[in-house]
Amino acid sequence: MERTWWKEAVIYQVYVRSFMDSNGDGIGDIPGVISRLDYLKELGIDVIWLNPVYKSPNDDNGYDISDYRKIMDEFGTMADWEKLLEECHGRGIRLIMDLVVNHTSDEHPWFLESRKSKDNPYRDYYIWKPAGKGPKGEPNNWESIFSGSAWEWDEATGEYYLHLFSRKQPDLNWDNPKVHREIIDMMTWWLDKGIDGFRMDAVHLLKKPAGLPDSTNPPTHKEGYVGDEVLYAHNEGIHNIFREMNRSALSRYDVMTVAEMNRATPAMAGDYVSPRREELDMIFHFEICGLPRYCEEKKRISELNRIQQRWYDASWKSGWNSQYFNNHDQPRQVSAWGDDGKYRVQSAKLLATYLHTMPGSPYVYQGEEIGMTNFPFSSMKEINDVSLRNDWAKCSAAGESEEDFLSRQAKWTRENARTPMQWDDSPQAGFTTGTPWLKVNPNYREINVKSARSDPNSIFHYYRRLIALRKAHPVMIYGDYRLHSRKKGPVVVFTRTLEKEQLLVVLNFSSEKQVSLLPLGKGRGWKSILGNYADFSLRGRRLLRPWETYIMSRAVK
């Protein structure tokens, strides 16, 4: 297997709006990120993934871009961004940017031109269609991922435009070669500035199915629209786009790429990330992140093992994988996967151990390193997310109460991940001197960076030791993986083996004590490396405490 810097990197995701506010307006910004770089250096991360900081009207918190070459006013200036890049590189930290090219904002100059007339030179930059046989006369019956019709009527030109997300996020037309050239030119512009790669947003949707056919699935709601992301995604021609990006831009620089790919399967992964195909370095698949919500608890860990094995078999040595439990679109991992009450510390350490010892690149989402939890939402007034607000409007109109709606949705809304970073126990958790754009979690007085840094047994310092361990033991990065635990139950046991070193990782994904039969042979030569309980001892058959995990190491012939 070829060894590269990005395979060895630990990536930290910064959601700028909620990370650190430098000027008291309640919104995180780029100077705020700069002010916390020493903290990230202390943590030991290698790469920062920056959520979109481009100029935007913020219908979807920056994922609706009105100018790819300007910085959002609320976040600072291009000079601020250039200083951020310089300060990152000065600390040995790389910086990757979010590439959002499935759609733009409806305030982007391309779209403003596109909607002026049917013969405008920019008309074909987007997907415009006349009325058809959709539920209310739309070109087809597609539902937006953010609910409601995926089509918006434009009175001025008498046609509909496609938006798979918000109506203010019109989809680009990737059948138009001019769009390809515009995007590659923009990518090259940023690469020439010295960035270290891209995280690519929703790029599984770039190529729409030929002819834009109706979905034949049952309607998602009584309005008659059908949410069918299988139909929207991974369509013919998509690999040509990535090969063109690679050939014309990415291959000319020493950079990394990771692409958001919902509905991707292990069989697809090889086509996207195989080095011989020269497309992408790794992808984010979605098979794991929905398990806490949709898989019954007693089957969850066996399903996790099954999914990980399938992806390992498909991509190991012929590609690369990513490892994550949470990000800006998912609830907090300790609330979804762990126990955010009595065993918050232990379960947060266990989840970190799992992600950093599995094959692939670990992604740390801001705040997980101190065990931040979901927010106790009690009103829709506390929620900004356009997706959830659209869903609430629809459910409210159908007669559902706010209390019932939140009882279903509050734990799973992506807003849980977007509450401000908890830096200390001062007002607003040290995030801002003003009023934060989104409420701070009320548990910030107990859960914050200042407290974590002062406690040598904290989640933060466990992350530091885990990241340092990964740098010191290549087996954690390049070692072969073998699962040893039973098919059922909450205990996971696996080994990683590389050349003359083998690691054993044991994890109890439960708040109950569990017995684990360990694949230790005669048990000789094993040394303890790290554990989330300080007083564990090695036995061939032993009782695991709630959310207990540990790592052992030995030399092998």
Ligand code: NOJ
Contents of the next structure:
Amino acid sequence: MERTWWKEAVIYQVYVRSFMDSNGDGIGDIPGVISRLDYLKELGIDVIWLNPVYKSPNDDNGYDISDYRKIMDEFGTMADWEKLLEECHGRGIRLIMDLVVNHTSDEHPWFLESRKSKDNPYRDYYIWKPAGKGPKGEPNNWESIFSGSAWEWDEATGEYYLHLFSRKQPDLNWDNPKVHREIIDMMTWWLDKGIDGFRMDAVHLLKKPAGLPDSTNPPTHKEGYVGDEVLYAHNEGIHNIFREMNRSALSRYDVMTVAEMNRATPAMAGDYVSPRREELDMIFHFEICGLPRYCEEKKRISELNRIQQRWYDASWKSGWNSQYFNNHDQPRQVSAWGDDGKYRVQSAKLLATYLHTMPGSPYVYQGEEIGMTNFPFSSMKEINDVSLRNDWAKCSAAGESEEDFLSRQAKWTRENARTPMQWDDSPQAGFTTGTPWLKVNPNYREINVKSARSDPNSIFHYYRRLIALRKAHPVMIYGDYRLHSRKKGPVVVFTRTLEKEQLLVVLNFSSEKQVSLLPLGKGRGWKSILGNYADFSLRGRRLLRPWETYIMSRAVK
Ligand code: NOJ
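Having seen the form predicted alone, I'd like the form predicted together with the ligand now, please.
What follows is the whole complex; the chain from before opens it.
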């Protein structure tokens, strides 16, 4: 397997709006990120993925871009951004940018032109259709991923435009070669500025199915709309787009790509990430992040093992994988996967261990390194997210009470990940001197960076050690993976093996004690290199305490 810097990197995601506010307006910004780079350096990460910082009316917090070459006013200026890049590189940290090209904002000049007339030169930059047989006369029955029809009627020219997300995010038309050229020019513009790659937003949706057929699934909406992402995604022609991006832009620079791809299956993986195809370096698949919500608890860990095995088999020998539990679209991992009460510290460390020892690149989302938890939402007034607000509008119209809606959704909403970073125990957790755009989690007096840094047994220092171990033990990166634990139950035991070293990773994903069978052979030569209980002893290694995890290493011939 070819060794590359991006396979060896630990990537840290910064959701700028919630990271650090430098000017007291309650919104995180780029100077705020710069002021915390020493903290990230101390943590040891190699790459920062910056969520979108481009000019945007913020219907979807920057995922609705109105100018790809400008910085959002609230976040600072282009000079601030250039300083950020320089300060990152000066510390040996790389910077990757979010590439959002399935859609633009409806305030992007291309769209403003496009909606002016049917013969405007920009008309075909977007997907316009006359009325058809959809539930209310739309061109088809598609439901937007953010609820309601995926089509918006535009009075001026008497046609509908397609938006798979909010109505302020019209989809670009990737059947139009001019769109390809515009986007590749824009990518090249950023690459020339010296960035180190892209995280590509929702790119599984770039190509729509030919003829935009109705979904034949049962309606997901009482008005007859059908949300059918399988139909919208991974359509013919998509590989040509990545090959073209690669050939015309990416391959000319030493950069990495990671593509967000819901509905991707292991069978598709090779086609996207096999190096010989020259498309992408790795993808974010979605098969794991939904397990806490959609899979019965007693089957969750066997499902996790099964999914990991399939992705490993599909992408290890030719390709690469990503590992994540958290990002800005998921609830906090310690609340969804771990125990955010009694065993918060142990379970956060266990999840971290898994993330850094499984094959693939670990992605750490801001705040997970101090074990930040979900927010106790009790009113829709506390929610800013467009997707949850749209869903609420739909459900309240159907008669659901706010209390019932929140009891279903509060634990799972992505808003949980977006509350401000908890830096210290001063007002607003040190995030801002003003009023934060989203409430700070009330547990900030206990859970914050300042106290985590001063406690040698904190989750923060555990992450630091894991990241350092990854650098000292190439087996954690390049070692072959083998699962040893039985199919059922919450105990996971696996080995990673590379040339002369073998690691054994043991994890108890539960709040109960467990007994584990370990593939230790005669048991000689093993030494423990990290664990989340201070008094771990080799003698007691078969009896696992709640959320106990440890890593052992030995030399192999
Ligand atoms: C995926 C992004 O991660 C999410 O935050 C966003 O709302 C949608 N794509 C639309 O861009």
